[in-house]
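Starting off, we have a lone chain in the form predicted on its own, written out as structure tokens.
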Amino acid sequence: MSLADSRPQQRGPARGRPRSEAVERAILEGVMKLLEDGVSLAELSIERIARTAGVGKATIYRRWSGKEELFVDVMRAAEPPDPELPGTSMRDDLVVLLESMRLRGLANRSSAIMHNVHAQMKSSPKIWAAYNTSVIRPRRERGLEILRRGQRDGELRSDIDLELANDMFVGPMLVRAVLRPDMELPEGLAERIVDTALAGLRPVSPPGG
């Protein structure tokens, strides 16, 4: 799998020398090559990654504090990028957000190595915690911000628990994409989920209003 067109996002400040995109790309692709060759996460080492990527260990440590942080960036680079939100309405933004989840689900299904990596990652508390902090939590906060704006703009009832509402939108897509690999992820699924949930969450107009 080539990572040439994917770049890690939301990284912290640079450490040491200025980054070289070509070097970073070589390191990320080196990790993916090892994974594709059947090397488990437990067997990955900075020394082995450096040898595969054709760089020195110091080059890796100037960019990542350890293999956990590096592996999270590999996972991010292998996934479709986070989408730009249209900002036209809460409904439109939620559809775009869920569509990106659908596309990630399709990408993971089409790649046996990514499926295996996700399974291995969950067996490593340290890597899973880093992935949760760097990837899952910011994505969840993005969804909550959409709902906060929708509630403020009158698109969502004021009495709605936003944490619960976020789960109501995201949950069905996660179930189909992650827990039910036998279920289809057809085009238009994001719209169906959002519109079904919104049917019970929108403000109710008074009679004649």
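Instead of the form predicted on its own shown above, give the structure for the form predicted together with a further copy of the same chain, please.
No partners, no molecules, just the chain.
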């Protein structure tokens, strides 16, 4: 279900002409095209989006109540699918998870773009909450699940706070991918982060384990 659903009520079997899915796609595609073409977020007006998508303004407002709500869906449409985890070990799963974050930072339809959309959403608490709930939170939950399993399997110290542990892995990657777009994201970064952080989180294994 999309945020774009603001139909007043669903009384009965859908009366009147149904909304065109093609139009919906055209709008989202239009926004992404503009962003890729180097149009800054501040220059992106509803009016311009409508012109680009060959669509009336009202058609946009019928689906989204404003620029920010639209951007949530743009982000969602641009998000790559969550990676499949190997499941061989906690360490390997974490590497894959962080690697997907790295790739997202590099090549998310066009790296610098989503970045700004991201930033824009932050200045609207309501929208940020929506994005948080529907995108960020599930992803974080995935990391926590990996750690829980790792703790159960003895790959992680049992006295560790999982929330904090998660941030120990995710934080360093985020500093670079989100906050510092000018910083390099070299191949192997995910592995180095996981292994470095893990060094302090692993159980004190019996020396001759």
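What you see is a predicted model, and the numbers here were worked out from it, not measured in a lab. Residue numbers count along the first chain shown, from 1. Rigid core (definition): largest C-alpha set, two forms, superposition within 1.5 Å.
Of the two rigid parts that describe the chain's movement between these two forms, a single one contains both residue 170 and residue 155.
Treated as two rigid bodies, the chain between these two forms differs by a rotation of the smaller body against the larger of 33 degrees.
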